[in-house]
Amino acid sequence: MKKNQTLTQMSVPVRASLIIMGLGQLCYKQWIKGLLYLSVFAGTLLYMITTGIKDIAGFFTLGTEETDPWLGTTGDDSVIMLLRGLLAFIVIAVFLVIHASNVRDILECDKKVRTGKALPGFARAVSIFFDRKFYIAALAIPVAGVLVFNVLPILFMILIAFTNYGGDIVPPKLVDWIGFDNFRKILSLAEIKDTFFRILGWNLIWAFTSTFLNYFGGLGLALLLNKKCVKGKSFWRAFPILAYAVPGFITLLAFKFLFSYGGPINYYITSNGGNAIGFLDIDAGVKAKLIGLVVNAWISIPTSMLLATGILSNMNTDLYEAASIDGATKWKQFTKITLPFVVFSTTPVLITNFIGNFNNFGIFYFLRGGLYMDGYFLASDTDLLINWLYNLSIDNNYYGIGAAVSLIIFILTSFFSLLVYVRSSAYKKEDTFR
């Protein structure tokens, strides 16, 4: 079919299968095929006067009576009118997709026709299908999986940040559409505003550290192990993946235990006639934060020695010897051979990692967890966004702005890990380690 074709030039079958699915398949006589594409134009068809249109007007709405326990009224449920509203769209998504693939096929089945070629049967048809396109096959039921349980969850979480959900918004009350309120209540009202840039500040200076300190670590004990005048390598080895093998959670209640004002640490310091430290008290300040860093080094440190230590095995040592003879000393080595190598093969992983710091709800939830600090709104000194965003969704309700933090922070960890990537020799110089 050309390009400049208008719909009356086309065949019959054609502008058949534009209009319902299936229908020119079967002027084809490509029987299962167009009964495939039929019943699920038929199933999306009914999906849509049952219950699809009923769905999409109460995403726009979400709902227009309230329930009243007291007269037995039942009226709509907003939160899950939102829900399947959104499953209705992804349903026409992908109904949109399966229409797109309909109309490819019967204008290659008119192709064929137009030049007097057979068209294979429906087995024969699979068969060629699954050559060339065994990807497709291959990750439908994943990608649906996705789409399921990652993506519709997301969008949901995305939505609510532009309603009014939480506090005393919650059904059986009906919720409302504000557009952007809950960014400007995040950037205006004077207590969250002041809450969420303190915590931010302080998200920002915990993820560089921390990112930083368990990467480095980690690399300089695999160049330490790597040395050939370190004996029983294994047996040092042993210790970091110890550490990384036992769950975190245990790993970080045990600390929280260690510095506790009835633990080993202050147990000796009033053993020696010293008052006991508050080590994660309320009032810490920087020494619980420095705590946090130690205990999130303690646990990430190892994976880091052991991504370097395989990338070590693999440099050329011929390049060490040539810097010798030309006189670089062990420093210059280190920058202008190791580091550059080192970083070029894990900057993926390092900005993984750092998202993941950034990200990082264990560390002082479990070592701090529940307090809430003067000038913080339901926060403390030490809390990230994502601790933040726990308390107000989960512990106060404040379901909205919540879900508007969980945007920002979305946004943030793609822009930073965006950047870094695209200013980073692994994606600039793609061969240049190969």
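Numbering follows the first chain given and starts at 1. If you superpose the two forms and keep the largest set of C-alpha atoms that fall within 1.5 Å, you have the rigid core. Owing to the predicted nature of the structure, the values given are computational and were not obtained by experimental measurement. Compared with the form predicted in complex with its partner chain:
In this overlay on the rigid core, Trp331 has a C-alpha that sits less than 2 Å away from its partner position between the two forms. After superposing the rigid core, the Cα of Asp318 is displaced by less than 2 Å between the two forms.
Phe129 is among the residues whose C-alpha shifts by 2 Å or more between the two forms once the rigid core is aligned.
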The other form holds:
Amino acid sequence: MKKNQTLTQMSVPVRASLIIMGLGQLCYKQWIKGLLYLSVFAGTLLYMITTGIKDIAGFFTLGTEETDPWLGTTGDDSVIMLLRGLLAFIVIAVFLVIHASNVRDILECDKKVRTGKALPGFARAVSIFFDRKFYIAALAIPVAGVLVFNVLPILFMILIAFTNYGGDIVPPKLVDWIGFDNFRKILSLAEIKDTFFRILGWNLIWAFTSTFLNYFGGLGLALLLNKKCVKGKSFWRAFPILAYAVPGFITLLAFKFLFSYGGPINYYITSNGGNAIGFLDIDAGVKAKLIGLVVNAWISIPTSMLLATGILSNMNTDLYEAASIDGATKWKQFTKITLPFVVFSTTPVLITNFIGNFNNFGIFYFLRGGLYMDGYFLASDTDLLINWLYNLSIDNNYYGIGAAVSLIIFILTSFFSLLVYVRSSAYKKEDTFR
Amino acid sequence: MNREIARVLATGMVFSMAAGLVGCGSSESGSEAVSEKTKETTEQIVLHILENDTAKSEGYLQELLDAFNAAYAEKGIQAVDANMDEYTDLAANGPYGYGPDVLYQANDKLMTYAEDKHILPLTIEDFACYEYVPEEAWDAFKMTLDGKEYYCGVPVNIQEPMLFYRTDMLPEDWEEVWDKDGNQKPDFLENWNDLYAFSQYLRETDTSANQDGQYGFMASLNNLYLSSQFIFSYGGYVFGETEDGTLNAEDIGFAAGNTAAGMSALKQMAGLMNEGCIDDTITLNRYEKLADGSYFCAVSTPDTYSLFLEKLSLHYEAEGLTEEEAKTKAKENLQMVELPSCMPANGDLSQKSEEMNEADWVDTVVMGGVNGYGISSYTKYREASVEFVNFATGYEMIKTRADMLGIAPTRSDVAKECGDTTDMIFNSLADGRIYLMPSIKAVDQIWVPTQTVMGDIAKDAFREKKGESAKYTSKENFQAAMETVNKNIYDAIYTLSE
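I've shown you the form predicted on its own. Could you give me the structure of the form predicted in complex with its partner chain?
Okay, now the whole complex, with that chain kicking things off.
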């Protein structure tokens, strides 16, 4: 059969299936398959007639009639309409995928009939499908899950960035599409732009420094506790694990108290005749940033240590023996054997840590929340983009602007993650350590 | 061929059976719907009531529900605890059928909902409490929409910052030294200059090792609610009003009047405290420190009275009294009064009160709020909800609430019966010495900017002590700081929505 047939060259069943899914299969007496395709077609048609078309129209208008809770009249809910419109597009996309499979199937059936081959029954066809395309069967449910729980919210967030949702415009008021206005505000309003770039600069320094500190802190601790000369290793390992086991926000609140004016550190300073120090107050600046790094290290180093301990247990000790015989120093052994091995195995984790630190909301929210500094638009000098995002979207209800900032964070973190990953040994030399 | 016909027939039969089943289903649901309708007319109305945590923990909510359910059993109305967080978001949940029918909240919170019509407007004249509640309290729940006035809440009680102190910590010679007008009330509880002088006296006579054991007036100065007198007594306001009397969030008034003088007074007062006044340290340790005598007086809200009492009782117990004796002594000695009523007009707390004339003073005005009941617009039982609110704001229940929770009721009859302090708070509201939190959504944006600047000004007192350069040394500096507050609030409300 020619690959590119015109409509007139196609057989009747093929043409029938192109127009109505499953009809061609029914013509070839593929009853179950035909009915399944037909039911998908009928279901989608029914969905589109009853709600789909309305939902798509609503996606573009985002509502025309406001709800009045006082009068009890039900109008349009823009946010729900946006969500339903998005769902309608997803249904159409899924329908097109199934329709494509229907076309492939009818062409295959047609080819078999033309060449005089017998068409397999439904059970046989399913069995062949599972045999040849098991990956599709196995991944169908997880992919559906990812679509619903990951892709849909991300798409929803992206779309919100192009609306005026927030401020005074919250349901029952109607939301409108405003194109790139939110991005324009972030990048053009002088104050917002300055705040954005200032915070972005500090955010990058924070993410790199804290990832470096946590990673090498954990590795150092793991190496130390791996030393033969260390007595009671399990006992010492328990301490970082305890720090890890305490919920993060409890640790952060404890540190906030520790460094507050009424906390134990200032108590001892004043008891010894010194002046209380504002570790986290409005003048703290660099002090507060350093405390943030240390507190984050306290929370994160145990995880890195546990990870490094596991990886180090797989190290081939013969390599060290050979290196010693060759006269390599301990530092050389670390940089040429230990580090490449650990980094190779943990690059994806390192990227995850970097993203986690880039979006580390809790540290400065708990340690130093509730400050708006001079020169910052609704933010303080220790706020990260994620904290600013919170100030804008939750504290001040600017959901549209918040979504636009989220999108920028998403683009930045994706860029850095991909950049690091494709340049890493874990990607380039995937099978080196196998 | 026959087999194929049989298959087609079988398929047809399956479809017709399925259609039959669907038909059965619809007819069944129809009959269900009919029975639902019949049920609705006979079923009991269940109202979900959202109260605050204190009302729950102190047992008042249960008392209220029991009383209401007993009174309305015959009418088929039952009220139950909504079992939700006291700050549950009605705007997010209500439209989707969740949330309480009736909710008890502060006026600013309730009116934030009302602005978007999540709370129903009420005909307030229909409520039994109408004539007993002053107009100022009703106004806390008033909003104007399309030129028409609506009331969206029924007032229950007034909240304002109060001064807590211990009578057994008064100096022995207070009547000779600290009662210059001889009215049997310490001067430092009457005006801020004497409170400043008394605090200074306590600091100077502090003989503890690091001179850190004896303070006078203590409050978190970065907290707008607890230190609002430094703004509102000097002509500051939150939002102005338009000609027709509606609130205008574009007119932000933290730099209005002579608030620079107020901020200067705040800085002066900070100089007699410790650095705890810059953050929430004093808010957290005031119960303990008042009980152990480190603080002579501290600012808090009336609903924290029981916490002060508890700590003081424990303190007396530690001194060797029995539990009962300690409680009695604590009740005798713990006093909750309004903040001193006069502040120096020029903001100089160090000026001697005896050298000042009447014109040198301004009335102390504090920020306050009115808590009350609102009815969700999404309730299925509007009339029953009105019945509940009417019952809960009746004399009996408000009296019970005042007795159990120590609130200051807005009902004049209950307030009079409750005694001096409650009556005093009631009168302060009527006399305009309580600046009610504006009842609009934009009020959410005032807290962080004020907290930042007030904390920074309080910190200035300690910068000087440490030999660092002070940021606020002139009236212009204070004024500029308050202009920054206005700007930040404006930005939060408008800049991004323009």
